[in-house]
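As structure tokens, one chain now follows by itself in the form predicted alone.
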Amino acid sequence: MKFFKPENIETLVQSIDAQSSKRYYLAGGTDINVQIKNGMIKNAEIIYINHIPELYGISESEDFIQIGATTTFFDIIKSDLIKKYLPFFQKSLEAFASPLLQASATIGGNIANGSPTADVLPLLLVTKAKLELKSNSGNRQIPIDMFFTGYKKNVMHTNELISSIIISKNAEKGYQNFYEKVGARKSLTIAKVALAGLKKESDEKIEEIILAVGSLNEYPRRLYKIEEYVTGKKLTEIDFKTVDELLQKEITPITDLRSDKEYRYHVCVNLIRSFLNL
């Protein structure tokens, strides 16, 4: 195992090309330290980035909120800027882990780890966040719903890292919101099922809806087929058998130590029904 601490952001991006492809970035360390201890990460290069100011903090532009990748969940939960523009996003993260982990765990690490149970990903999906990826050749932005390609796999090149998360200030504005994380207990739990949603209604019709789930696929994802089906319909026009059929095409729950796939599926169905008021 090799450890590297770059002096600054310039040294970091210049050095990435010279490092091997088996590389991990260390900030809060709440995931990677466990993986190293359990022998899941071996003979790799660990690059420490938690001291680099360009990767940390919450700022605003005219239209967007930008969250640095090494910003902790505690920082997000306590941020007045997030509270002003993204209160649903902020409040939904209050049940994220313990206060100790909130103070260490970073939003970039939670994304990059690629866990199907990552609390923040369904929320980033419904707020249509973008990830800014940094490399020696420049920056590029990727919509969060295009980032993952499989279980713990994503579109990042070997010379890139997540530098920030970008969310529109209007991402929640005018929407009814919903977030439910179902686990073995009410707090400090890994989700068996998570559903996040935003919707607008007018004239008793669903004008727009955005749904995202966690812990039900190899990575959290949007429920595009269900969104398309219910949009423009009155609640009385929605056939829940059709919703059920579409959901079976969109999620692939598994049975593991925390729960079985049938339970996960039916919980997801009930959460969607609850959000739609059906």
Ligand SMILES: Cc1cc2nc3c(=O)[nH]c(=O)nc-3n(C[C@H](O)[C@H](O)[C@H](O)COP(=O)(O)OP(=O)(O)OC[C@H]3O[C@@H](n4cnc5c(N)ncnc54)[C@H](O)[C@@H]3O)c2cc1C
Contents of the next structure:
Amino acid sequence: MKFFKPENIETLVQSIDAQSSKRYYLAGGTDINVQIKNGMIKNAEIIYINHIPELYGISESEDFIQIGATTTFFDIIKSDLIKKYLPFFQKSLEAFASPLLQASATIGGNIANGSPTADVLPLLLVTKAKLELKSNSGNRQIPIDMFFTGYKKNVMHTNELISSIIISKNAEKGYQNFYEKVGARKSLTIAKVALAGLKKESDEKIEEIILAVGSLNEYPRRLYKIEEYVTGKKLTEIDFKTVDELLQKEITPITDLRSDKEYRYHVCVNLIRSFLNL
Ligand SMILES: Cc1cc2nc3c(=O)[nH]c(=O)nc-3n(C[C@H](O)[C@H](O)[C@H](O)COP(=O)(O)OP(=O)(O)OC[C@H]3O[C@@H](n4cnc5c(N)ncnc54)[C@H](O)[C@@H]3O)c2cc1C
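Give me the form predicted in complex with this ligand now, not the form predicted alone.
Next comes the full complex, and the chain you just saw is listed first.
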């Protein structure tokens, strides 16, 4: 295993551009150190990124909040800026692991590690976040719902890294919100099922709804078919059998050591019912 600590952001992007071999970034280390210890990563190049100022911190522009990739969950949970514009996003992240883990684990690491159970992903999906990817040739932005292509697979090129996460200041404003992470315990638990949702209602009708699930597919995703079906309907017009059929098309729950697929499916159904008040 080779370890490399680039001096600055320029050296970092130049060095990843120059090599095509498999490399990993070490941010908080809470995923990668476990993977190295368990022998899942061998003979790789490990690049430290936590000391690079350009990748860290929370800032605002006129319309957006920008969160540097190496910003920790502790920083996000304590941020006044996030509290002002994205209080639902902030509050929901309190369910992440434990205070000790929150102090090391970074938002960029949670996304890039790409676990189906990653807590931040359903929240970034409902707030329609964009990821900024950086390479030696510049930056590009990609909507979070276009980032993953399969289990732990994404559209990042080998010479790129996530530099920041961009969320509209109005992403959750005026919406009723919902976030439930169901695990074995309240604290230090990995989600068996997670549902995040935002909705607007007027004249008793669902005017707009955004739903995203975690732990139910190879990567967290929006429930577009259900969103489309319930939009514009009054609660009395929603046939839950149809919602159920659409859900079966959108999720492929798995059985693993944490839970079985039937349990995951039924919990997800109940969470959707609960958010829709059905
Ligand atoms: C005890 C324990 C409890 C946990 N509980 C939870 C939990 O409740 N919820 C949850 O979602 N996760 C949980 N995790 C998983 C982990 O803490 C998170 O996924 C964390 O956010 C990873 O961030 P990190 O900075 O530690 O990433 P690292 O371990 O440093 O890196 C993880 C991966 O991401 C890549 N990477 C890191 N930063 C970037 C970047 N900027 N650009 C591109 N690639 C990058 C690395 O190459 C590596 O492959 C837990 C882990 C442990 C050990």
